[in-house]
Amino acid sequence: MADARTRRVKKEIQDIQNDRQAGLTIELVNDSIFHLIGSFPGPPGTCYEGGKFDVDIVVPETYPFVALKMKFLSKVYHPNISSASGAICLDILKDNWSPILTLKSTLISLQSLLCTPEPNDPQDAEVAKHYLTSKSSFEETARYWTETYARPQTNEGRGAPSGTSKTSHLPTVRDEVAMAGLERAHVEQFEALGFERGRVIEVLKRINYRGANVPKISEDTVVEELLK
């Protein structure tokens, strides 16, 4: 059983390495074929275009009869991906897993997930609310996250230790308002009342003070939340 698992995983790694058209890459962590980092480019025509997204992959002992364990290492603004932990809500990684799925097909499914969010079955409820309230604002924020967290690494980043991600995950300068998907004028409105910017951003995110929701939430309500 163990030998069959080893042979299968080695073949699946080789299949990814041989298929240059798919744009996928795979690397071993600490020389183990059972702990990997897979990468794929953001889908063209989406707010993730231009990014390179890295995924931590653990191959369980009972693979392929049990789903691969995957989470994003790149921070992604998406309803079905936790913006904090990288956890993924995708049926094939849970109840709809099938032994016919492979490392390659699963990475491609994650790439497709970026094209087709499912906000009604979210992993990140705050991001899902943003998507449902104002899709254009959501896309602007997701694009900003892609530019900030998923830029392919430049030459000076080469030579990283084996098993580490080659995507630039740590931005040098972050616009906290843009990261939160909020309007600058709204943040400044409550800052002018004497509230600290970080607190304003935290509250406006939590109450989804965006798009069509803004006229529905009175200034007094926001102040009450800020004072809690």
Given for the second form:
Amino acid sequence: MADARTRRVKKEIQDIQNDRQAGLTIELVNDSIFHLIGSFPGPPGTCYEGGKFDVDIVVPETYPFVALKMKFLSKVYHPNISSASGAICLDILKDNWSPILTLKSTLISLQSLLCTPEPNDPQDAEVAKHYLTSKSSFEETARYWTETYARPQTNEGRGAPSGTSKTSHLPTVRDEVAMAGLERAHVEQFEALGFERGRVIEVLKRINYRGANVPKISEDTVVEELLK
Amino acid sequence: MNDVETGVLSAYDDVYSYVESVNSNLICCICRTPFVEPTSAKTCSHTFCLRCIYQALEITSQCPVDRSPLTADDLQPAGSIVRNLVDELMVECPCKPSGCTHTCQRQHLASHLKSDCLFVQVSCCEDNCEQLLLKKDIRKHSDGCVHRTVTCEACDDSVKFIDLESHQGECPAKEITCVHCSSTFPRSSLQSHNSTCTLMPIPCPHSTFGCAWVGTRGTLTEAHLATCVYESLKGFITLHSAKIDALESENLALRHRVEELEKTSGSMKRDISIAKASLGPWFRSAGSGLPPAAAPAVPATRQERRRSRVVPLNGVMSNFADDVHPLRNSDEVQGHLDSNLVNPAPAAQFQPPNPMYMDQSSSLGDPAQQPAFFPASTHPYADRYNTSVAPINFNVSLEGSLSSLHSSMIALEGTMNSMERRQDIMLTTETLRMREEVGSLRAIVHGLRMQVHHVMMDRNAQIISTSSVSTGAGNSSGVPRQQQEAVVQGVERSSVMHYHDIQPQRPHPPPLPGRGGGPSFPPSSIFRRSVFLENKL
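Pass me the form predicted together with the partner chain as well; I've looked at the form predicted on its own already.
Now the full complex is given, and it begins with the chain already shown.
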């Protein structure tokens, strides 16, 4: 006979599979109901619209009394999500967990996190800086990331939901400048001075050479940073 | 039986399988199943299963639904409506997989499982049988259970069925047949039969002494014992074996004693070695008085004997004398030197028996005479004479050395006292002399002061008289004004000189007294006069 945790998780998986309207999906990893991959569509009307975001879910031993362990598998450009590891900064996944929360409600919370970034409590400081400096530039980059990394697959099995397998099907090579959320003109300007492209992008990204910040940072400062 | 059933019930306790879908208002939001023991919060009226809410409150003390603060004290059983609704939910019997098709209200499930359900798994009631069976099969099983108790037909004992076969092999009531005489009797009397069976082969009673005969009990007395060699020696053998026994026991007692003595001697050895170590170089074995094999010749032995007689005398002078003083010491030293002169050869030959101070003696040349702790470079006798401290000599007993050291201390104390007295006398004499000298010096200084005073008085009187004459003559007198001024200046100057510049004014300045040169002071008239004055005062 199954224990309470198993029964509840099974029921929750069924709930998600029965409710097609929300657009959520859930799959088992290694046939274990305690390690799952959930996905949800990017919220419409945001820069994440059209994407399909995969989340790695681990159900702890003491579930539902402690929080689910979740992290993004798709790369997301968002102040509260680490662009490197996919770690999520969300209160209900930490201290504000409640036993009444379910797989479904947590996935929907993540979806709504994409709608309402909280740059003052960031998980990724560089992205948060970008967001605060120029929201339009940030949205452009986020959209580009969504297109690059979170493109929904139709015909293919979803064994490897990481960005690389998806980008291989893109007609063009990934644009690093757009990926970093920088102006192409700025990058080319410093590239013309004889610096390597990758280095220029890295430095400009670090010092947040975007939007309203551009007039504040002198070219000499940038060159100094580049020479470091 | 009761324990087994409650175990079964608790195993099925929270795994109800509901017949129809349950109204979502009766679902616990924590475990997502209909409430079991529904419990409500007094503060916010949210309802949970008892077990779920307690587990949730262990982690955070707030209501899982609205996050308002909540503790276990705020909980109460939910209203009777809720309880009745969940209790009346129809559930299937959890033994459905085994074949039970029973459905009932949830509240009746426990009694169904306990009494009615024939598909509950129970274990056999026999002690060692661990087989789990469905309740309906239990009667069939217990009839054939190998652990059931049966009664032995022969002895009426209760025996487990599984043990019956092995019991047959040892049942005391079962009849058995003697292999020798073919008579039958119950197993319990086998022992007594064996001791009387005439056809049983037995050895000769003297087999321990070497008789090899073996035969049936019946033939022993008639056929064998009449001819047995050992039978005739029976008395002798008995006597000897008794003696041997006695000796063996005595031997044993003696061995014990030897062991005890060995133990005692071991502990004594340890004590002795400890004492030896603490004595250090003063330890001498019993044979140390005699010289080692180095001096076998008769004259040498004689000299040695003399040496050994001398040693206690000169080893430490004043060793045995309590009233030592430096004068006597010198006599003894003389004796020392004499003995040294008389016996130079044996002194060189002599080696102390104890190897512990072999190297010391070789560096000093004459260990019998010289104290081992004196440095080789200084002459020991001079040292000894001046300090009157007894040298440390390992050839003398410890008590002797201690008493000699003690007497040396007393002698030293005496010397110290006399030196102190002499020092006192010298100091007193010197002090007296110094006091005398200081007195004479004071007198000289006083005389000088008087003399100076006298001279100054004379001078002043002279100047005053001169100025009064010139004043009386008036300004028109023959004394020129310049001279007058000089005189006035002179007066002023003299008053200054009175204190500071006496010496150039004095026609015959007396010689200054040298420091501490009281007796060497040259006598002059002034000095004499001042001494006279002082004496008069």
